[in-house]
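The form predicted on its own is given below as one chain in structure tokens.
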Amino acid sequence: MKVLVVGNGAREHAITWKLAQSPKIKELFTAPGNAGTARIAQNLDIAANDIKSLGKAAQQKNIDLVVVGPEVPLAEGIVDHLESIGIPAFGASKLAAEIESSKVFSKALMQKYNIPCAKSVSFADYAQAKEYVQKQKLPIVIKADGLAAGKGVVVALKMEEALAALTEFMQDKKLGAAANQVLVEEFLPGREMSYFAFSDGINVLPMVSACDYKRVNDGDKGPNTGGMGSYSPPVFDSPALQKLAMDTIMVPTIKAMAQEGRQYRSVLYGGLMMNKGKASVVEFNARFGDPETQVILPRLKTDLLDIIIATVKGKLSQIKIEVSEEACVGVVMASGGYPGNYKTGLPISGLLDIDSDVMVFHAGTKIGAAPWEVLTNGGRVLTVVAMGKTIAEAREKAYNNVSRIHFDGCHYRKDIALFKS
């Protein structure tokens, strides 16, 4: 088969890396890709949200399957477009992707079908939202309705933080149209995990879960980012917890989407809060997570292409997912200043000094002028990933290799998968 992976992040590099292991693949393409995907696939210079150009390229190159990574093209209907021109695609349809692209829709769906989630109220009017917030107990959560690259959620511990978030979102338009509506939610205590399941619209097949670190600095300090690292499996994971997540959240959600005429055929990512034997939804994403994909795909033993084809063709009941018992830890290396302003075009050294069993998934990178020269080209630059018999072993191996890579201003969290004994 000829397969095209859409996107240019470490998630897409990990997907491309995993697909490259399938004996069924003849040619692999990525669009636009990065310096990492260029080593294992052919990069096409087409933006991930340039849907028509991607469709034309897929036709010209006789692509058999397109795998969509990022949320923006999904929300803009890339899967619908590709299918309309006869190209099978793995990803949520535009209607199904609203489970992520509109938090107001997602919350209404959960409330209608009694799927456990935080209590919340949505607002399109700033004055009404402000009046409501001032009457609530703290902490409280303020969320933008639309896509905001991981920066549309504020957990406010103080009233001034909540009101500042409302002002930035609704009056200053810091997130543009994404915050035309906001949700004000109760704070859910507990331990959060990222739960993944494949669905062909009817059948639901669980994948491994993971935990990620969203804030930029150690100790969960500083602003939210797209994710600074992750590990799998969660330290608090158990078969009972997995069954709880499937029975009370993932399966009912897929059934609810079908009831609403939004058949869900893709991977569904549930950000779940676990507390006192109960699971509640923090949010849904209509795709693989980033940085979680970088630690769940290395654990996957089953051919990813087989799972994807079964998902697209409605045949997931014929698939059995096998995963490694080993743990996996990923550490994100970011540009100085991220998630604020940062420089690009800086040379990266040490990429050839990495252990053979350690993976380095590229995100914000591009190929330089000299052979094997790699330059920074984004906020999150690399995810260094290692496996081990225990989380501690995988963590030590990951950080040992992180220390060998350098670029000016590089920063990373030192506490990914670090637990007090």
The other form holds:
Amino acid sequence: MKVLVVGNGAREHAITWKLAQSPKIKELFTAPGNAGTARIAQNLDIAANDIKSLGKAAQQKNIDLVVVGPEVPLAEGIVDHLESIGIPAFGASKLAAEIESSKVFSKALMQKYNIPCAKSVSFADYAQAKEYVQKQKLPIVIKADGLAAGKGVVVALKMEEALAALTEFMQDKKLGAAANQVLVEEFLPGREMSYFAFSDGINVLPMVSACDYKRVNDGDKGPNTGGMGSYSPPVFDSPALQKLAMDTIMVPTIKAMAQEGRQYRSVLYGGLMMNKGKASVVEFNARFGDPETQVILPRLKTDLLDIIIATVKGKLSQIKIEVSEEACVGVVMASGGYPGNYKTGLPISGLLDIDSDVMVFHAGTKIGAAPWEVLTNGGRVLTVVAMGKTIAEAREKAYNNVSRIHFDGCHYRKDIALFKS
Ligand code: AMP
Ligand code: GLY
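Can you switch from the form predicted on its own and show the form predicted in complex with adenosine monophosphate instead?
To see the whole picture, the full complex is given below, headed by that same chain.
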């Protein structure tokens, strides 16, 4: 098969890497890809959001299947477009992707179908939102309705922070139309996990879960990022917890989407808060997570292409997902200054010095003047991933390899998957 992966992050490099292991793959393309995907696939110079051009390229190259990584093209209807021109695509349709692209929609869905989630009220009017927030207990969570690349959520510990978020979102329009509506949500305490399940619209098949680290600095300090690291399985994971997540959240959500005429055929990512034997939804994403994908795909033993084809064709009942018992840890190496301003075009050294069983998934990288030269080209640059019999073993191996890679200003968290015993 000829397969095209859309996106340019470490998530898409991991997806491309996993697909490349399938004996059914004849040719692999990535659009736009990065220096990492260029080694295992052919990069096409088309932006992930340029839906029409991606469709044309897929037709010209006789692509059999398109796999979509990021949320923006999904929300803009890339899967609907590709299907309309006869190209099978793995990803949520525009209507299904609203479970991520509109928090107002996903909250209304959860409320209607009794899927456990934080209580929340939505506002389009700043004065009303302000009046409501001032009467609430702290901490309180302020969320923009639409896609905001991780910048649309403020967990406010103080009233000033909550009010400042409302001002930024609703008056200063810092996030544009994404904050035309704002949700004011109850704070959920507990332990958070990213839960993944595949669905063909009817069948729901669980994948392993993972935890990610969103803040830039050790100890969960500093501003939010796209994700600074991840590990799988969560230390607090258990078969009972997995069953709870499936029975109370993932299966009812897939059913609810079908009932709403928004059949969900893709991977569904539940950001779940676990507390006192109950799982509640923090958010849904209509796609694989980044950086979680970098640590769950190495654990997957089943051919990812088989799962994807079965998802697209409505045949997931024929698939059995097998995963490795080993743990997996991924550490993100970021550009100096990230998540604020940073330089790009800096040479990366040490990429050839890593252990053969360690994976370096590229995100913001590009090939330099010489074909072997790799330069930084974004905020999050690499995810260095290692497996091990225990989380501690995987963690040690990942960090050992991180220390061999260098670029000017590079920074990373030192506490990914670190647990005090
Ligand atoms: P989101 O973009 O919705 O994933 O939110 C970003 C992060 O904010 C989540 O991963 C949680 O850690 C936190 N968060 C969001 N909503 C809540 C909530 N209701 N209670 C506690 N934490 C939350
Ligand atoms: N790991 C967070 C996300 O993918 O949205």
